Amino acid sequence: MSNQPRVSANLSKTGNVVRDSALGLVTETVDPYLRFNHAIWHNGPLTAAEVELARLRNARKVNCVFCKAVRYDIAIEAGLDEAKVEQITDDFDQSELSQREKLILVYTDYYLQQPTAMTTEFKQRLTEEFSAAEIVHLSLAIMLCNCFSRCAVSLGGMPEEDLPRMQISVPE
């Protein structure tokens, strides 16, 4: 992974992590992105802790150093703690996570790797646990997180090593 950015961050310093990043260079896209991001975190049927589980699983799969280090304050307020985060490993099926949390991680993996490979048994378990609206919300959350983290990684400038944990708010 390159620690040299391919695109330098925006020169303005608004205090908004997205607007001040390289994404702020294309101002026409920043506001719609921020509105969608806000809706995913605040307006869907899943809790912020559930969205954060999917976001962190995506971060692990994409290897976005920044995404892996960030914890959203609203997810922490909704009950996500580091003990749960530490269980988002490749053997999470053996973890103490709840069945619902494990289903979120399995669905995230299917979504990211091979969405057409979902077994009938898994689909049944998923629809028994989640409403249709929750499954759509989860899919949109994974899509947004995956697009954002892949964009960040592809723009370069990722540190070569892990960053310390940082708690942030959902950017407005």
Second form
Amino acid sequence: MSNQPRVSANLSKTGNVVRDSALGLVTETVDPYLRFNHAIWHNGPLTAAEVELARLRNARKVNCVFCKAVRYDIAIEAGLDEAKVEQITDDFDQSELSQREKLILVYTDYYLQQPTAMTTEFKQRLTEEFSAAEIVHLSLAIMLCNCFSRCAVSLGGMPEEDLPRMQISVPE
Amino acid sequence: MTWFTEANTQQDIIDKAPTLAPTFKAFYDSFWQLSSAPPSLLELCRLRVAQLHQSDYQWQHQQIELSTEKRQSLSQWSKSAVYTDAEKACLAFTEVYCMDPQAITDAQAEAVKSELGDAGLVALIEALGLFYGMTRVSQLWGF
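After the form predicted on its own, can we look at the form predicted in complex with the partner chain?
And the full complex, kicking off with our chain again.
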């Protein structure tokens, strides 16, 4: 993995973490991305804490150092604390997370590892717990988080060691 | 029809989340109007992602019309003369991206940048994330 950034953003500083990053070079996608990202975090039907569970599971599997360090304040306000975050390991099935939270993590793992391998039993458990709109929300949230964590890795310049935890707001 | 709804297409399923569907569609559509990465080039990469995932659903979808020759030769793109240097650089990048983005080399990124510039590399990386994600989501949903 390259530890040097592959592009230099070289943009005027707006104070917006997205617009000032390399993503700001692709001007046509910035506003649509920010609006979609806002909807994922604010417009439900899943809570921000539930979305954050999937985001952090993805961050750890993709090994995006930035994504792993971030905690969104909206998720903390919705009830996600560090005691829960610490349970998002490969042994989460043995954790004290709720069954609903574990289903979110299993679905995320299917996306990341083998999306064609979902069992009939798991599909049934998911539909018993989640509405169709919630399954769509979870799927799009995983897709978006995965898209931009892989983007961060692909652009290079990723620190080799973990960063301190950073509590931030969802970029607007 | 999939396992959690009677909707028949990926877009119809996304419409089951009406608070998200319009912003998702606007985000997806924005990639087909880029000045830094031509739509036909992105369509080739989208189709290569579909091939690597063995996703017949995404392969059958046509976002942008390509020549039959370019579609049919895609799995053998590195040996084919029908693709431009820019297309070959992006397809090489696409293949490594799908396997492991940590394995992308500086040379592969430079090859894309030399054809499309910095903005083009970023656009390609974002677009690949979207195509990779849409393919995996369609597989999760049983397509």
